[in-house]
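For reference, the chain that follows is the form predicted on its own, supplied as structure tokens.
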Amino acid sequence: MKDDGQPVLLFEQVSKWYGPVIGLNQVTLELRRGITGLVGANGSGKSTLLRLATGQLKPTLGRVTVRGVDAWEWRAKALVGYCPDNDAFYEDMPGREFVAAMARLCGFEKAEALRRTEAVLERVGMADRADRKIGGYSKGMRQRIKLAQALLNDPQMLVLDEPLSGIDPIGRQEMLELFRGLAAEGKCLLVSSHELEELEKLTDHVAILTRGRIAAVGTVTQIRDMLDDQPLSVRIDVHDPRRLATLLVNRLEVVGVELEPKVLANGTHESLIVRARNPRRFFEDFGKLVVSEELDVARLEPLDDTAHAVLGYLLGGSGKT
């Protein structure tokens, strides 16, 4: 596929509101070819982009185009390849038979739906499993088969929405060949996913949403690089807070240090405000620190959520607050 330099997929300033709700809030995102991962905890905004990428749904404001198309337009959706996470299918047709329907709902006369259903089962290892009934299927035979009608239409676009979920590990390194294989081919992949372990092994290419907004993009080691660029705020809770601050002072991973008064049911108590740089280091020797001196820490809360949610991410964790 010929690279014209125009992104494949363009958000410009797109907001989304649901009544008072704001789905998704100013976000800006180029996505051109190759893969790209989309983290992002329930609630983060993850289903929204997604269906506004593939012009399922309207922004409130802003733009979405693909190819320089409105993403809302028919020729905009003829570009693009949508395996959703839901599964909505018609439990007593045979798979072989759904993805010949869906072929002819692209337009395609019967003979050539036929011939892209055969190719595209093929290549999604269904070929010789398609003519029993879906409801019969496992849970990795269904993301095979949607997998396969996104693939119909030969699009430059694909939007994969949680694409290795219930898959075996075989099966799933299958999956991550495959992926790997259309991104190969100049082919745009947009794939979700609720954690950034899985997707590194994909792609080091991520995006994470979190409340309506891109809280970072680029490599993992880039957005780890911003975050140890940005000192990030920490509230903590613990037994005796003068002595953890008088032990966190000196640290160099440490900017500041402060006593935050904080009245709970039993009385007056004080939690630690604590500045650090390079937040991973920070945390992993602040661990170690809490095993070595017996610290009875009660809470750790970051106080940045953008930082939050990204931190949780690049950690292992999901994010959530």
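Residue numbers count along the first chain shown, from 1. Here, rigid core means the biggest group of C-alpha atoms that superpose within 1.5 Å across both forms. Given the structure is predicted, the values throughout are model-derived calculations rather than measurements. First, how it differs from the form predicted together with the partner chain.
If you fit the rigid core between the two forms, you'll see the Cα of V254 move by 2 angstroms or more.
Once both forms are fitted on their rigid core, the CA atom of I22 lies less than 2 Å apart between the two forms.
Superposed on the core, the two forms barely differ at K139: its CA moves less than 2 Å between the two forms.
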Second form
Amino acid sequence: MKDDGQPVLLFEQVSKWYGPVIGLNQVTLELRRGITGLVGANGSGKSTLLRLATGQLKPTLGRVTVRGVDAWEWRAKALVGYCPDNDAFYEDMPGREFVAAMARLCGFEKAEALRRTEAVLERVGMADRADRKIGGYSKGMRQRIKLAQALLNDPQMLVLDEPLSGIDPIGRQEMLELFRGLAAEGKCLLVSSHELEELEKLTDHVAILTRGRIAAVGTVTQIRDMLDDQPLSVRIDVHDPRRLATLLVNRLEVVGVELEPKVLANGTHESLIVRARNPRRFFEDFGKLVVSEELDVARLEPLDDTAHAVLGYLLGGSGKT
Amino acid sequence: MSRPAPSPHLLRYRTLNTARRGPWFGSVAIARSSLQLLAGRKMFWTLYIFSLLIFLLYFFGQYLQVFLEQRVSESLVRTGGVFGRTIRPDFFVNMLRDTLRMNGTADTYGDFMWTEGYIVMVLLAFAGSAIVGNDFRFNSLPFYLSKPIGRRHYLVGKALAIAVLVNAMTTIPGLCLYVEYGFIDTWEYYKNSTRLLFGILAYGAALTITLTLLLLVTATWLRRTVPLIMVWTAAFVMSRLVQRWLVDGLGLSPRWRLLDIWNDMYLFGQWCFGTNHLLLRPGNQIQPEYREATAVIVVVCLVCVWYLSRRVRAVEVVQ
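Moving from the form predicted on its own, what structure would you give for the form predicted together with the partner chain?
Now the full complex is given, and it begins with the chain already shown.
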């Protein structure tokens, strides 16, 4: 897929009001190829953002474009695939018929619609089960059918709202593989999910939404680095933790040093927990320190640079979404 | 999913711009899938068979009337054990021509479409939630609206499906009867009855537009089948009883008959057929003016359009 330097999805100072309630507040967002996770608490504006991105809503202010075309236009929608959260289908319709109907809705001739239907059903692993009525499908099968209809138009951008919900662990792995494959083809995937652990397996590039605003966009590490007011906690397993604590405590980046509460049988501490600002500089300095002081470091483990922790800091809570 | 992962090139299709049609094609696709959905229900076929029976009654009734009038010269016809072994053809001719009006006149087509309209009304009451209501009730609209179509195309698609139903049971059979009567009468019939042809098309159009808009409004508003049937019944059956009670019972102005939208459409149809207002049947009921009935239909349609435009905008609200 060509990349002409133009972003696939572009939000320019977008606001969306529902009467007196603001759903999205001056959001600017630029997405290119690859997978981006969209995270945020309930009511943070995720659904509004996804609906604006898929052209289902018009922004009150600002502009949303897909490859330079207004997202509201049908030409832009032709570049987008959307897998919604809800799975309210025509229960009496077989899955294959539903996907074929959606293909016709995309504007494809009958033969082409049938060809694409078979291709996408094969790709999501539903080809052999698609003749059953949707009413008899499990949650996971419904997810696959939803994904199939989103892939029909070979979209440049795929918007997935809770795509892993209800899928068993093996199915999840298959779905994650499928998403990675689509990203490898050069597609732009915007994945909204409350399941941060699964999302982290898929991508480390996230957009965090809170109260209708984009709080941060980037890799989890980049976002974590920017959180100066929330020092990074690092656990260091070292032969002599007390000596290391003495060496670290004078460093500018280090704001706290704590000996691990767990005490070994011989009375010594096993490890040290360091809280440091500006993690990148800290790790550079720490590397030099280890070499110069010939420290015997067994393990180095950042404790709060996961998406969950980052989200917790940004949302000011537990990070639960 | 035990099969090996398919090739990532599986979805490499040809260039998008050459492979697809515009958004209006999507409306046709919506109409088609709605009709498919309906065709899978037994209720639809039961009501359709009823409608077909009415059509066959008129179809063979017209043929019988002409046949008896022109071919049977005897005053009594032996029928075996039926009708007391013998019947008088002129009795049947009079019944078919004067009572049932199966004689290729404005009354034939007006009465036929009026009667078929009742079946259509019942069918639409049941079909409304399946065609439109469920999309709003289960919030399925994102599936449609994320595809390369707009809200307008969605509504047009649904309206198209309803229009196909209405026309398949009123206008098209009406045209068939018109063509049939020309065949069993003389070719001159077509030449002399162009007004009837216009009437069939215009009455059919009025039924189509009004019923389509009313169904879209009630289905998007109520969504579920039972409330939809109740409101639909109130609109078409209760209003008829009320207008009769007000005009025939209390002796109020015939304008109160305008409450009955079904009657208004019938009056509009008769106007298009060119029927003299004084000869409207039943003769003992004074009817409001044709233009008044037409005005009511126009107002109802405009209100429906206004509601739908508001409703379409309201779809934006995330519930």
